[in-house]
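Next up is one chain by itself, shown in structure tokens, the form predicted on its own.
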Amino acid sequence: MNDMRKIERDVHMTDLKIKARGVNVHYGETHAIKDVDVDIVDKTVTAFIGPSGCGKSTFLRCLNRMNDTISICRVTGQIEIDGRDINDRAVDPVQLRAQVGMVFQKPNPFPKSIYDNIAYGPRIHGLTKSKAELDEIVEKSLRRGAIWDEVKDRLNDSGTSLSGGQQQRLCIARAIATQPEVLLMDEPCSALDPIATAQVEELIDELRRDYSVVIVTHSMQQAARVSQKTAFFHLGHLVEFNNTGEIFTNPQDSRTESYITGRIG
């Protein structure tokens, strides 16, 4: 019993890609999280949860250091990826974006070509030696993002031309063109219509396979389509993180229970 405790130990030891220990954000004055622990493991999407306002945006944006560019907001406490404190003076953020890519609420391609959204990161990331690697990248990267097809004929064409269901999925593949190992997803569907979210949604389940992706969501419904682990944030703290299925058949704590049913939101 004591070895297969081990093993088990092991295998989620491995499977961890995100370590949090007593993250806590100030916005000036204003205390937005409090003393958050989470573990997230690798190939899984990991959703936050909670009402406007209780810190999921916030810890999500601690993730790649996104904070870093707040000048009245401090991060205090221990995040790691992969065993490395990514607060750490040695850690470039450039470098660690690159990393954890980000997806934004709102899709925001750059006014330029949708071959051109797609090199950026990799020509300002030296991950190319040719014109060649770079098309590949670009194809590659389309092609994952679940919109090559539509756009294969039209790559000189302006980003925003696009509908906007197709400028959130160009997104999600210009931040996969670095090669992340984390993809954050703040609120990614809250723009779009029902069917460009179901798309989006489709993209995010495959995605799953080769990325650790943590979306923020405001719908319930969409944690429960596409996570398989969610954490429940209420008022900068985190109340409860467990497997999708138990947070939302069985949840553990009261305050859990009001958001699920609706009482507190």
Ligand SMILES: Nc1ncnc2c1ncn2[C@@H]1O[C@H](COP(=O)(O)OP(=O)(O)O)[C@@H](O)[C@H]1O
Given for the second form:
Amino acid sequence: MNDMRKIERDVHMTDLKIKARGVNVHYGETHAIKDVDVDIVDKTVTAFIGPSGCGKSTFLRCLNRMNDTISICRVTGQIEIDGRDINDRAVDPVQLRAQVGMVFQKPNPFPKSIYDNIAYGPRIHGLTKSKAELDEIVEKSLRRGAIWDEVKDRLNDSGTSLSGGQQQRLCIARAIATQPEVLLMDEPCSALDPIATAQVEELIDELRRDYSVVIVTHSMQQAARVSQKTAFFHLGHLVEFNNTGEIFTNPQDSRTESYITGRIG
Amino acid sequence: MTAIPFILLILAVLGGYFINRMAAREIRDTGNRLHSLTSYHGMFSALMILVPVLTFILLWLVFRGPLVDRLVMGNLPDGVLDNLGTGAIQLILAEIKSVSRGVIFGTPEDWKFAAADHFVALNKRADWLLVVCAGALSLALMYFARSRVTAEFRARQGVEGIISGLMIFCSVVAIFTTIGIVASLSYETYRFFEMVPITEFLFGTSWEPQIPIREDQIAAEGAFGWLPVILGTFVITFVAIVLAVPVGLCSAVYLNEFAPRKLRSVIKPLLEILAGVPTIVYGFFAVLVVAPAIRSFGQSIGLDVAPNTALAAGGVMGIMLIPFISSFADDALSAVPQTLRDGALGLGATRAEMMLNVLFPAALPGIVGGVLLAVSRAIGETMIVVMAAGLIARMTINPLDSVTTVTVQIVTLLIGDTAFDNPKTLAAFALGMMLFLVTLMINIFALRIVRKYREAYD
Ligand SMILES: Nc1ncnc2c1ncn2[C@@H]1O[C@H](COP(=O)(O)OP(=O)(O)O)[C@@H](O)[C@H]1O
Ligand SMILES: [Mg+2]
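Could the form predicted together with the ligand be shown next, to go alongside the form predicted on its own?
Below is the whole assembly, all chains and molecules, this chain first.
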């Protein structure tokens, strides 16, 4: 009896959330992503590392179809979330982006109040029926973004009046407010100082309990600190994808080894 | 003859350049390290000569004419100018000048021939004096510049100093021109308010700018209350803005966010062409097409429509303002960082929602600034309303009525035989002054908003 439950939990732990097969991305003539296969597991942090320009952001943006907003960008291949092909005609990219939240490199709070920043997603998706419900979502999201204590007395101040680190946590809270299942983060700490970085990393580790998080980072230490799985990209190829510990202690590919020992980058 | 000083100047500049450059080379070739490149030494000398001498020549040319005139008139035989007004004296001077050119009407008196000879001689002397002075000044400056050439001399900074001085001068020209315009306007306005009380002008509701031509004329008391005139201006401006703002904004939004790149590359230049159409052409359009159309449409549904309505003038002015507002709004929208667009789209907003909820509020200060600038352009616009608006000042806000505007009144007051010593003419200056103040306030306000907005994203 007991054993049964343990097995069930293990299966759950390795639930596939995102399955990508043969993904290719072209920007006009540039072939930015070449035949990439990835499996992203639910409730884990997956890190994408690699030298700049290797296509990490491009691949990340495939996962919520943000590449649709770039006119010259063409994506082919199969990407499934919970077994459903997201490039299918039946999938509304606008809905998809509520389900797959995204946090960007530069904190980008809207020039609105802190409250309205968080409430924006729930409002446009009609997630709440009453003001009280919306208040609750805002508070919950801000708490989840580990910034509630700092802003609870100034919810009407402009989101742009916060410090860089606070802005980034606000943006994370804003993404959480649409109740996504996956969180994509594109170098979320690259514009932050070390203390703010530590706060955001702690938050990412927290978020793992409820979401599957995909984080692009240029810092290998960060990948090692926050992620369980790491994917190494190089020139548009996915070179190696494994448990983070394996990648950093026992890389299989010589390019991975060169990168993590600092010879290419 | 006037070419000679300029040729001298060019020679002196070139000479100064090469002399100093050569001198600097010599110092360098004897093994010293120069602070500045030899070409800077040359440039220093050239600028040292060019700027003062050119200024001197230009000032001379400006003041020579009046000076010679005074000398000629002061030298006339005693008594010939007695009891003559300024107009008559001007006529005599003109006659003397035409005689000096050999153009003779009738039989001028002998003293006029003498004066003409004097005039010619003085001019010749002035020409030679200019050549001598400009030459001497050039030589002195050339010598001065040459004496500065040493290994340590900072010719590089010297050149920079002179050039930045020139740039300061250029930027100050605009300021002084503005001050000059305002000063002359203020003076005439002051004279107007000596004749017509300022309270009557500011608060009067009747504008009938006639004055009696004969003492005994009946019903000729003019009225100078500017309220109906400025009200007309505001009505037309309002019509123009109501048309231009929504159309301009929508086209900017479409071009900025929705239009395919190809379409944008066609529409944008077209809008710019619209912005380049001379306003008098818009005036034709208003008079020949829009006004009759509005009139016949109004009459067909039983409305009483004036032949030259505020609606026609304002509507066409609105069309003129569309590209102005559109390009301002386009700039403001483009200045919103891409990261904000991504942020909204990444939360699952559609493009329209992103536009409405995020881009638009973020760009709003810039857009408002652009709209205010458009308002001040509409208030100051002259040609369209001169052609398409009415002449009679009425206290009305009905856009189907005929109204007049401040600019139209200024034009009509100044057309025809005008003497600058009666309230009818001076009223134009008072109106101009008020127009200037109103648009100045709007512009200051607009620029302030725009600046605030720039700070938010830089
Ligand atoms: N919007 C775009 N238009 C054209 N090319 C792009 C665009 N974005 C990225 N690329 C190209 O795609 C490749 C991968 O870029 P990116 O995904 O941003 O790399 P990374 O995030 O790993 O630094 C680069 O060669 C880059 O030049
Ligand atoms: Mg990137």
